[in-house]
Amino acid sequence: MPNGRRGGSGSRKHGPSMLEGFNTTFARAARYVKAPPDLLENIRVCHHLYAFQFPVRIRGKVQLFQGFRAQHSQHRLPTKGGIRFAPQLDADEVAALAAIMTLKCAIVDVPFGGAKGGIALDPRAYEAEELERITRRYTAELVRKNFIGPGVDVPAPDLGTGEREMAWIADTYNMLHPTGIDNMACVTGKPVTLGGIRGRREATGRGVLYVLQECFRHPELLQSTGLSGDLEGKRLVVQGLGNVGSHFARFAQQAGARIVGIGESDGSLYAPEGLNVDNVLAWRAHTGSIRGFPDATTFDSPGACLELDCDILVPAAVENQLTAANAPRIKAPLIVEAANSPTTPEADLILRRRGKVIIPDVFANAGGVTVSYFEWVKNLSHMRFGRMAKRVGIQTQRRLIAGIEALTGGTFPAALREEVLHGIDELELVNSGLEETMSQGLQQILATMERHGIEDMRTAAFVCGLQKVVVAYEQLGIWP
């Protein structure tokens, strides 16, 4: 897969759709909020949904692409959501991934609405020049419906998706509206060089890490686990090393856990004495597989990582992985939901059922629309981040040590001076900004669930952000 793109593990289209689990957990969790029948469910069925094909002449044929934009709510504006290339991709899955996105803003305090798109195909069935044309074309057909704009709905990287094509967006948004100043506010997830922000790459994947962190400081969550500390040597398994799961599983191993397995989608591999991730990415590269890597045991199924024995699972390929078949035989305690759906409804039910705790994807995985927002406020104010603060920041710190050195007689350390005199740049504002919107955001789901009684996280967190679409419908004066 193109470096930069998400990949995963697992095969797709099987079990319940993303639709009807949205819709299941929305159900339970309606009943936790206050507000008319009518409303709730104006908030849950998806409010604007535009499908369409277009024709693209790829090697002397012309071809018909099947393509989606879902607009769920507009009680914020823009809308956003990510754009995905996926072979068997349909109205209910954008529909789906459009509603989670109206909770998942919501629930980080991200003032936009929910929205998705993408197209049917296979990315790598194609040449970049390829996917260029088909990119651009869809793009213009999003433009001639006005599904796609700064203040309008603004698309980001999504699977089988990166910066590249984020970059061909902009670039077409740009040519068909030529006197527009703030374009490249159409799109996030753009090269860093073309409107982008530092940190938008791996947003997700340091968005999940710093959730797993923020959870070891609430002992009272992870009880029933019997993990307590830190990451520190924790054994934590990835399936799907794409965008999402290979920066994480650095991430994490920076962090001090020691990554035990690894899946991907031609098999998994099991290391009790750990993985480095930088060697099997090398290896993936090198080989094409993850497959045979040295000091290591090569599983068939890419499944087998699931049900490892480790203290974290991190499922980050693609959804419907944790089964009402698999989810009796799931050894970790604690789930992260890297990925979008990795779990069904009714491996749900049994995994809560013996105990498992589940952070849900709802939350786990917003550090990516997170980071988006900071690239949107970016390209609106046409100001890098840091920009005008940085050296009055270095200036404040330089007076600081030479009074520190004038009062107590002695020498900063060289290497502390050159870290405090740094200043502060735009990566670590973004990353600051990330850590502190998933730390905020958990301790609000916490709440939830103290206040309302609500023993599992994933209905705590859908109900915390319908509480937040509630009140913003309330305040539009339709609903009493």
The other form holds:
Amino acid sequence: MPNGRRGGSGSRKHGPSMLEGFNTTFARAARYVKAPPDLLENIRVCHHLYAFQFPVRIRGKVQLFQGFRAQHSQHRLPTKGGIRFAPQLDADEVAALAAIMTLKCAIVDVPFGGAKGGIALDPRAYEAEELERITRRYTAELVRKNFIGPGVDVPAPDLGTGEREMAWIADTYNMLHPTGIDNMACVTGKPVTLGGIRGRREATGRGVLYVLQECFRHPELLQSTGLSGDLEGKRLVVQGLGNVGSHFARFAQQAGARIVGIGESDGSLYAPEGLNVDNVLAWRAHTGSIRGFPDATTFDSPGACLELDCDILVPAAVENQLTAANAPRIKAPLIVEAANSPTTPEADLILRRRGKVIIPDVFANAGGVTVSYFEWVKNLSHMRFGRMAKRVGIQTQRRLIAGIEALTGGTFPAALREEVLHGIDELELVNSGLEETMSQGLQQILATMERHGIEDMRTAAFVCGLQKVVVAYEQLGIWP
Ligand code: GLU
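Moving on from the form predicted alone, please list the structure of the form predicted in complex with glutamic acid (GLU).
The next block holds the full complex; its first chain is the one shown before.
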């Protein structure tokens, strides 16, 4: 039976609330930020929260759905953040995730305020056509209250949503604004054929890879982990094969890492010699589960993967996975939070005391919003990146090759010539911008640790983001 109850606001959730987690880290970070306490308090709280009910007729019966959209801070506009479809979604979770978005955008210099939204529903309980009507009605409600628009608030995919839902949102917005020339910039993460950008789908996973690669360029950061060199041969465990985890695992494997463990909601796989990620994905597509994948040990418990012996643990599923219960048993010396809030505050403390290095979600998974920013700019410019410059680039390279050949009397290597004369297109530009952003982000966080003598990256990342938001409020004259 479809889940049409009145949303998750009254329901109990398991584990500590994300808002408590956010507030705990915020308080720790605020001590390092020079700003009036009331400005900091103003930055901590969520400024706009729209919670609403809307009816949709499903299989002959009217059902009420609970929708949310939180705009945490409008110091930069538009506000930005995903839309999640999750059964237990409630106002606190949406507000916390919106707050995280504010700091996330600031850390990676994406000029947006933070937002988040969603509907309390289990998307697996509905047919595509039903989800379309629910999504369109949700979007219409956002339009009615001016909670969506290219210069106001720009949603994106999150848990339980993807390109298909973003296409419905874009089309609904477009229908309601018949003359709006910038309509396509009202949402990001759209299909490429509908104003999306190449590389957005993989962006969060790819961003996590770039973060890891940058980590290995800073031996001082990894000193306590005993890890050195680069990703080549490192033993990785990835929890969650959703959009983030599956792309990350594939990229990490291509970069030479050994994926020794994979966890999904119905079990975990372990293979010390390494799993072939593409084969695991094919196995899951074929059987409906990762369980029973040949050449690996299957554990019944989805959480078993977290405690496996490995070098790097990448939780890429949902919140509250690393808890006070399993934190004492986590073996990985390096943890990269690809999911939002995978570590509870208690677990965070235990892991820090045990000397683990944690790359926090607020930075590690910022690749998604970074490429969303590129998509938004593309939509507003109404032109694909690289379209004007590609031929000029190729011509310049051709002349350069001719010059080199004339000077040396030799012939430029054929394979290299092909590569050089290929020209730079949208995907290469997107990935270049993403890599630069994630590398810079990590360097800024490390500089913050150094400057303030902060030992953990979560606090430092918050300080780094917070400082920029404070400057924005002060410079924009919003704060007296
Ligand atoms: N939902 C993603 C996040 O949590 C992406 C947000 C966006 O692209 O706006 O960062």
